[in-house]
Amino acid sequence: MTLTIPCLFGLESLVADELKRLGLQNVRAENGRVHCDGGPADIPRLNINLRCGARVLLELASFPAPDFEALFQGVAAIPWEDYIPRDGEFPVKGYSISSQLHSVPACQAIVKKAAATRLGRIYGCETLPETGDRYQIQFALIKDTATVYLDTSGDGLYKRGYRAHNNGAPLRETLAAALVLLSRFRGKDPFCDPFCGSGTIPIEAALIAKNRAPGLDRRFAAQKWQSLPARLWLDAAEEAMDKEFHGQYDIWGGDIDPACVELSRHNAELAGVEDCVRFEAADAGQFRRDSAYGQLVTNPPYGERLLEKREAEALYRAFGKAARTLPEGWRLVVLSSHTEFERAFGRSAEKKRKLYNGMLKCDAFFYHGGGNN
């Protein structure tokens, strides 16, 4: 079977690396998604282990769909009865890019009708009850080719389960994990986030340091599928837990707001990493570290939602001045959508990488410690 992992733009290579490390075959990336070949056991393994992917989709069919009749027949040819029981709920969502069938609501209606027609014929009923478990159908129409999927994840994989509340401007957990991975942090060096907010970046760093699978404490849509044995989910969880590390880690998060610090501590407890990450009330403009090396990964307020732009720029100036006191052995990754970040920070980035925080276009700015490089 073909499995497809959608992801935020800019994270494709990280997701591809994750798939390869999990032993998946024929990994291939394109804009906003990564494909691989796998078997039924890989559906639980991917859902439980992926840090940067958005969800895990099972590809059911791909076919030319230049008109509604072709779309209907292609969807009706899929053996839906192999996946969806008689009472299964099967909503439809999707998108269309550069295709003659450009009306998404119309395409949704056709896909729904085609699937319902086949299921109704197989189960011998004119109206399907749809009172049971959900089987989310997704479709992608790209250049007149339709690809149809079942969503195995349910809630997006960024919903780890440890962040019931946030501080009003949340960073998705998948993007936080990506920033940590881009910093090359693996648990051995000191790690800091001086704008920790609700603690997402330090918590993701702790999960990476411990090699703890981020999906162990949540449930997924495909766990209710009759076609996917429960044993596969137990095996995947056991495999993930066997790979966990147990060591001492220096992971720190600071925020000037004591309420954020308390929230971060609460979230760390929910994530099961309170023993290896600490949070303190601290001013990022006074940030100092004595260690000769380490990673600093942070997502300061942008100015669009939490602060006015001038206040954000003043904050960047103070933080930039403090960052220049870090030894050259430190690596810094700062995520911001502010167009004048480098000017306000006081240094041009050594490298930049375009990323998206939801729909918000951002840049990850890469630096080393010290003020001259």
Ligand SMILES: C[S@@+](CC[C@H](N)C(=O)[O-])C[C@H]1O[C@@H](n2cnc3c(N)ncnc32)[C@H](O)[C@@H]1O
The other form holds:
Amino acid sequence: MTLTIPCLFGLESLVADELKRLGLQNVRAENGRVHCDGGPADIPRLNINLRCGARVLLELASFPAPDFEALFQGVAAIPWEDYIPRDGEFPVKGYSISSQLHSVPACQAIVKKAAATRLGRIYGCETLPETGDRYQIQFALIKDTATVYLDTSGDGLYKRGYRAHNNGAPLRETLAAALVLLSRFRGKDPFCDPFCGSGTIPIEAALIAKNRAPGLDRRFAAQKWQSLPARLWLDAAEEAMDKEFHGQYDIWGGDIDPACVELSRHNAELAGVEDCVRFEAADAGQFRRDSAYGQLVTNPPYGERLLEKREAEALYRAFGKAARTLPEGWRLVVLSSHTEFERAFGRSAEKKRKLYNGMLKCDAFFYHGGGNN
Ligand SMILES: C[S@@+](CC[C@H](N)C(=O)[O-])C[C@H]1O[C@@H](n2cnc3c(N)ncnc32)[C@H](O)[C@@H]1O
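Can you return the structure of this protein in the form predicted together with the ligand rather than the form predicted on its own?
To see the whole picture, the full complex is given below, headed by that same chain.
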């Protein structure tokens, strides 16, 4: 089977690496998604283990669809009854790029009608009740080729289950994990996030340090699929738990707002990593560390309006000054959408990487500690 993992733009190569590490074959990355070949057992494995992917889609068919008739026939040929039971709810969503069938609502209606016609015929009912579990159908029409998927994840994989509340400007867990991986933190050195907000980055760092699979504490849509034996989910969870480390870690999050510190502690408890992360109320402008090595990964406030932008720049200046006191062995990754970040921070980045925080275009700026004072 072909499995497709959509992801935030900029994370494709990290997702591809994750898939290869999990032993998946024929991994192909393209803009915003990564494909691979796998078997039924890989559906639970990917859902439970992936840190940077948005969801896991099972590809059901791919065929030329230059007109509605071709789209209808291609969808009606899919053996939907193998997946969707008589009472299953099957909403449809999708998108169209560079295709003659460009009206997404019209394509949605055709896909729905084709699946419903087939299921109605096989289950012997004119109207399907759709009162049961949800089976989300997705389609992508690209250059007149339709690809039809069933979503195996349900809630997006960024929903790990530990962040019941946030501080209003949270980072997607998948992006936080990506930043930690880009910093090359593996649990050995001290790790700090001086603008921790609801604690997402330190919590993802702790999960990575412990090699704890991020999806062990939540449920997935395909867990209800009768076509997928329940044993596969248990095997995947066991395999993931066997790989966990139990060590000593030095992971720290700071925020000037004591309410954020409380929230971060609460979220760390929900994530089961409270034993290896510390949170403190602290001003990032006063951030100091003596250890020769470490990783600092953070996303300071961006400032969206003009006045806030100026405040953000003053904050970057103070933080830049603090960062220059760090020993050279420190690696820094700072995520910001502020166009003047480097100027305010006081140093050009050694490397930059374009990323998207949801729809917001950002840069990850890479530095080492030290620098000209
Ligand atoms: C964009 S949010 C961080 C969001 C975080 N990554 C998360 O996922 O929840 C920026 C945070 O910086 C904090 N902050 C603002 N000024 C600060 C300062 N001088 N020192 C430390 N934290 C500060 C804010 O309270 C806010 O929680």
